[in-house]
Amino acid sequence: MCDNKILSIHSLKLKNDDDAMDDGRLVINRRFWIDKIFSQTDRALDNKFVAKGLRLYSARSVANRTRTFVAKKNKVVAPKKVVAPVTPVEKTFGKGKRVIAVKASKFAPSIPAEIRSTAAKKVQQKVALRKTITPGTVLIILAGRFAGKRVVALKQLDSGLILITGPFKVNGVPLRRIDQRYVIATSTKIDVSSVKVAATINDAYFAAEKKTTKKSEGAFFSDEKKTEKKKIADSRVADQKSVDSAILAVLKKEKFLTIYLKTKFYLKKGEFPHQLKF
């Protein structure tokens, strides 16, 4: 496939050297076709953004192209379909008879299951963590409910999110997950070598509970004005205390760190974030 295209490139020759000097458009056109041909072969799986949130190809077309690409790479051969011979149908209309031709299918041929299965399994790639974010680094939250709060980074979870804590007793931030895009890593670090995070505190630990109870119409309108506070499970409270106890022991030795974590980050008049050293 690629060799044929390379031959077609060499066939785009100029008439002679004089034409190349006189008319530069021939050279430009030749370069354009070379770039176009190689972009279609080497970058067959690229799906660039045309606009904000809008890609060049749809999800369906990218899936089809990816399946065929992976199938060719792994040399997956789908079994050929045996097409049964179609016999013409003869029907009687009144006194005469007429042969009815078989109509062609309106739909495009489907992709074989062998090719579809090659790209069906999705493997989650590990998110690379910034070098400035390490266990014990003090982070500044930029968005959300706790925007401006200074927290302590504990570890990176399997999903790529960072596990953080306030500690809760110092600034009211509980054990939470946060994306590294919404934090600023500071140069301040706390020794968290004594902190033991339980193996149960993972991504599934923070999954929202599904509500199965359904209210009747009368109960729905009667409880519309009542807002019940969400009760925190005792296991979560115990996990929070076990993690924070080791950090609080370190903070007792250095009092300025406690004040630093309590203080909320904000910009004063005339301060610019790109000029600050965190």
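Just so we're on the same page, rigid core means the largest C-alpha set that superposes within 1.5 Å between forms. Residue numbers count along the first chain shown, from 1. Note that this is a predicted model, so its numbers are computed, not measured. First, how it differs from the form predicted together with its partner chain.
Arg55: CA moves 2 Å or more between these two forms after rigid-core fitting.
In the core-superposed comparison between these two forms, Val70 has its Cα shifted by at least 2 Å.
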Contents of the next structure:
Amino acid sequence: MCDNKILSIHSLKLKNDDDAMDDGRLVINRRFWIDKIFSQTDRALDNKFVAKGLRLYSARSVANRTRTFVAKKNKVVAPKKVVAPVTPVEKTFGKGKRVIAVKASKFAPSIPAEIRSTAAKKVQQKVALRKTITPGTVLIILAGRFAGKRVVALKQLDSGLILITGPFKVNGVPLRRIDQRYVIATSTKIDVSSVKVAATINDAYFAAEKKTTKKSEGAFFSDEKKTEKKKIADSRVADQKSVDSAILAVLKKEKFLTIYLKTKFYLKKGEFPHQLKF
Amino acid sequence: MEKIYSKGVVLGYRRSQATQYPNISLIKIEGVVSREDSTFYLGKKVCLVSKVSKSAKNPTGHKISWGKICKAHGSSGVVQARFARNLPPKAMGAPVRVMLYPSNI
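Would you generate the structure of this protein in the form predicted together with its partner chain, following the form predicted on its own above?
Once more the chain from above appears, this time first in line as the rest of the complex follows.
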């Protein structure tokens, strides 16, 4: 509610001396500042309280005003609605007949999809990656299946998640996505400039497979336990190999790096994370 | 055992002399002795592991109560934590695990 908003005096810039009184005291004309802060178009959507529990515009009115505002904002010209002539319904009640007027819907008209859809397009905000995480940084995974493993960061995907790899041969961590919040970035960096991550390895690549199993009666009643191991697609194995080969070549130059990535991170006795320098 | 969490102890609820607020538990984290040290742990997840009777749904019998460290308490490194469900009084003095995530490093 506009009128109830607390305005910070310091955030308001005085444009002319008319805002101040002669004796130096600042008089704030609330409506004036509200108008300055909220643009004219936003005021169209303002539906203030006229009395306790009673708003100025009805739901239907608000819907119409929003539709007009949104259409104007997106410069959408809605086609002229052709109102079909409503034939009065004649109903028989017992003996006589009566014409019943068609009642308009008591619910406010919905804003048509073509106007609504252009209104507020949710742009996926770019997730800022912590400065300590760069391609080639050795990360410590803090939770999940690979908790404690030291891993190489490759890049940030569109969803904001980080693409990592063990490399697989070193510590068993495959190409995987992880959130930066579940990771500690160490100061160790590996040169991954020679690593080429295919553009096909993106968020869609890691999307969970939709289960297409249809429950069949036969399978339901059978005692066979489905213990088949999930087979990893050959393409995945190939992708893993192509990414890892470049990294392994870099790791070969310094032997301790391979050993470093092989060892798990854990807190030893007397080690406290707030005292550690990663 | 290889642990990637800090050990802590539940001291009790946040309280004054005659009133206690069970929605906030006080946690003393091992090795944290000053308010400055405790800033590392703010926002970190905490969990209390307790044993319950084994059942089909819970075959191991471990019950984990999750919470997060919300603020420092005093100047000696004690910390306040809010749990999804308030900790039971039985938990006072019980060990608690302070995880290293959500990480800020």
